[in-house]
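Only one chain is shown below, in structure tokens, and it's the form predicted on its own.
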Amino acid sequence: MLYPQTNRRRMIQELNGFWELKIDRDDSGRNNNWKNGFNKDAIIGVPGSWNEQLSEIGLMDYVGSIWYQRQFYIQPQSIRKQYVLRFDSADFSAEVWLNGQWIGKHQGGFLPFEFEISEFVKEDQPNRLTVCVDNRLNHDTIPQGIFTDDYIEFGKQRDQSYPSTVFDFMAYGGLNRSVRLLVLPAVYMEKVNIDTQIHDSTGILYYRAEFSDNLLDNEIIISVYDEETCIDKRRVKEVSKMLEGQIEIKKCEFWCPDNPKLYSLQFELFEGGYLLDEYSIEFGIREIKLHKNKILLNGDPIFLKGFGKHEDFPVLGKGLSHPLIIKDFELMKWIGANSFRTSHYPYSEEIMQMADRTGFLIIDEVPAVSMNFKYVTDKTLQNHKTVLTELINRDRNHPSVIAWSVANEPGIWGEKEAVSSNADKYWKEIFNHVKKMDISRPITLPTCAVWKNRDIAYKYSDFISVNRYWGWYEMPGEIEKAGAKLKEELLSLFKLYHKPILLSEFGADTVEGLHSTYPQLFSEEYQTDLINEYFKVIKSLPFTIGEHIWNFADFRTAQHHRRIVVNKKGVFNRQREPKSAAFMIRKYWTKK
């Protein structure tokens, strides 16, 4: 599935904007044939989450189905075209109808899906597009859902959130990213995979392209551009549905944070001398390897400085915002970061593109967050593999992606099943599934403190990622003891596994404007001093490869007695204003 683009043979019709919405509190929409149209309850902006947009009509904490509808027109085409309806995401599942005809469904949020709708669309007439979006989760889904009975079974009713979520971020619902109608040629490029290697000063590009159908009298021109200059061009005749090859770039500029050099690869598809389709994709030449407890980028060791983040902003929820993407990247550059993890789900493709262009390194994560192995089923495993497949297919061409993260903090409930033989088999299958798809990047899994050095993820991870909150959830107020405990644990982990270690989460909730002359939880000084203590420990250990602070910015959570509307661990508040810790971090990360 290729990211949409407009060129000489491809067109995009944006379907963003104002949609009509109807709340389906009793799941009666199907029986009442809302697929054929409904009387709206409200207007909603797409892309955007329904929660804060429409909190006044009761949608802030709504869990269930909501129906969307809008009309669109397409102009008659002089030559045969294919029409593809693309959703960049629907959280967490969607069913789609066009002009009353069922088109298809997709399970899982945060990732794109498409439907070929040529037989259903009407030219030069109104088309009614209807979508039923459902943000309910269960034990089989990725991420998993949680229910009141689950809390009771574990004796944790005081930990119950509203709405119930097993993870500590808001389960926003809606069409949070773009919706588009793609107008494509009769035969078009469907997929391009890119891999790169380095040999001395030469960059090697491996490509594999797939097409929607076979061609008869065909020719493909493949070109590589360095900005406006074509540096390689070749012709291939009589291609079937798949084409692969390699191109060498002499005296190549390798992609890295200090020089995020991007080339472009262009395919032009001809049939009988007529340009049928074209597609251009940006790429960077770079290699990622682990060697002697270091992570190497193009043969040189790198140290990851950055954050766990969230797609979250007032009113928008998880809604795509280009200005917000720019602001976040500018703030990360200002503070001296070079990396982040897509905690705890795939971020928008526009964020990935910006990382490519600005030189940020990404650990790319699927939404398998806080999995409870007491409730894992065969269907959970299958859904987990499916979302990994979709993520890798979407993001494998981004030079910014340096590692895959297959989950976050499984077994956080302390269930004995998390360290059972069944769990071991589960993770072995998950890691092997990723390796079959992509051997060019390391794989990791950030862990919580519950299982200490017994966590199964350590055995399979190429490098160890640990989320630790000594000085906050444990040893609160005791910063020096927290640092000593952290160092003791990291030394123990390295002694057991002999793998490089990333501190993938650490931090403290902080109320901006709250100050103290002594170590006081929630004060700005406490956050600053605790993060600085972690920095000292990490710097003292030669096998550490990075530090990702939790979190970049405050973010909304489900209602819970531990959270005052938002998780306050951000070094910026939710509106992107800096707390005191941001200035200490900037000084530390930007010093020569």
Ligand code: GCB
Contents of the next structure:
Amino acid sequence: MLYPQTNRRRMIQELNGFWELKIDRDDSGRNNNWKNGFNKDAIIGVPGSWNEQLSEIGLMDYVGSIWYQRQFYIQPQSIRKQYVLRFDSADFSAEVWLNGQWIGKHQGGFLPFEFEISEFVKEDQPNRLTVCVDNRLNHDTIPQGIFTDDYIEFGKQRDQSYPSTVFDFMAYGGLNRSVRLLVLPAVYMEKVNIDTQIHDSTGILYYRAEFSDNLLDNEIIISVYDEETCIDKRRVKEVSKMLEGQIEIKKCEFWCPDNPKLYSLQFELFEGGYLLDEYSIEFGIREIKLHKNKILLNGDPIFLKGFGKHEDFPVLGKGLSHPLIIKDFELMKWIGANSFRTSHYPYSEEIMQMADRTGFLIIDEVPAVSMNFKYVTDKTLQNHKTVLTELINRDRNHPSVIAWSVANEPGIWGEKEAVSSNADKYWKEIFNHVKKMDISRPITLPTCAVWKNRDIAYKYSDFISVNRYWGWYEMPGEIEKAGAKLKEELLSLFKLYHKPILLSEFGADTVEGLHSTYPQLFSEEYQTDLINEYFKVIKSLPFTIGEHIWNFADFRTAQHHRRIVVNKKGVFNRQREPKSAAFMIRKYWTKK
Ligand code: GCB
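Go ahead and give the structure of the form predicted in complex with the named molecule, now that the form predicted on its own is out.
And the full complex, kicking off with our chain again.
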């Protein structure tokens, strides 16, 4: 699936804006044929989560299905077109009707899906688009859902949040990213995969393109541009449904954080001399390798400085906002970061593009967060593989993506099944699945502290990622002891596994404005000193490859006595104002 673009042969009709909404508390929408139209309960802005926009009508903590509808027109076309409806995400599942006809459904949030709707769409008449979005999760879905009985079974009633989630962020529902109608040529390019390698000063680009149908009497022109200058042009004739090739760029500028050089690759598809379709994609040439306990980018070691983040902002919830994307990248540059993890789900395609352009390195994660292996089923495994497939297909062309993260903190419930032979088989299959799709990037899996050095993730990860909260959840108030414990643990992990280690989470909840002369949890000084202590330990261990602070900014969670509306481990607050720690971090990360 390609990111939408407009050009000589492609058009986009935005379907963002105000939609009508109806809450389906008793799941009666289907029986009542809401697909044919309904009387609205409210109007909602798309993209955006329903929770904070419509908390006044009871949607803050709503879990269930909600129907959306709107109308659109299409202009009559003089030549045949294909119409594709694209949802950049729907959290966590969606079912779609057009003019009352069932179009399809998609399970899983945070990833795009498309439907070809040419046979259902009407020219010159109103088209009614109806979407039922459902944010319920269960044991088979990714992420998994959790129920009151599960807490009881584990004797963890005090851990129950409202609404119940296994993860520590708000399960924002809705059409959180763009909805668009793509007007495409009768036969169009459907997919492009790009892989790159470097050889001395030459960059090698491998491409593989696929088309929606067989091409007849065709010629394809493939061009590489450096800014406005065409640096390579070639023609291929009589292509069927797929085209592969390789292009060498001499004296190539390799993509890296200091010089995020992007070239573009353009395909022009001619049939009988007529331009049928064109598509142009930005790419960066770079190579990632693990070597002697270092991550090498284009042969040079890099150290990851950055954050675990969230897509989260007041009112928008997880809704896409271009200004917010800009702000977050500006703040990350300001503080001297060079990387982040898309904790705990795929971020918008616009964020990925911005990382390519600004030179940020991304660990790209699927929403398999806090899995409880007691409840894992074959369906969970299938769904897990599906989200990995969808993520890799979506993001593999981004130079910014340097690693895949296949989950976050499985086994956090302490369930013995998390370290069983079944779990071992599960992870083996997951890691193999990713390796089969992409051998060019390392794979990792951030772990919690529960399983100590027995966590299965260590065996399969190419580099180890550890989320550790010594000095917060364990050893609160004892910063030096926490540092010593961290050091001891990292040394023992390295001794056992001989793999480089990323500190993928560490931090402290911090209330801005709360100060203390002694190590006091929640104070700005405590966050600063604890992060500083971790920095010292990480620096002293040559096998560490990076430090990702938890979190970039405060973010909303489900209701729980442990959280005052938000998780306050942000270095910036939810409005993106810096806490004191930000200034210490900036000094440390920007020091030459
Ligand atoms: C973690 C989780 C993250 C939480 C964080 C915390 O280990 O990976 O999702 O938000 O701890 O603050 O407790």
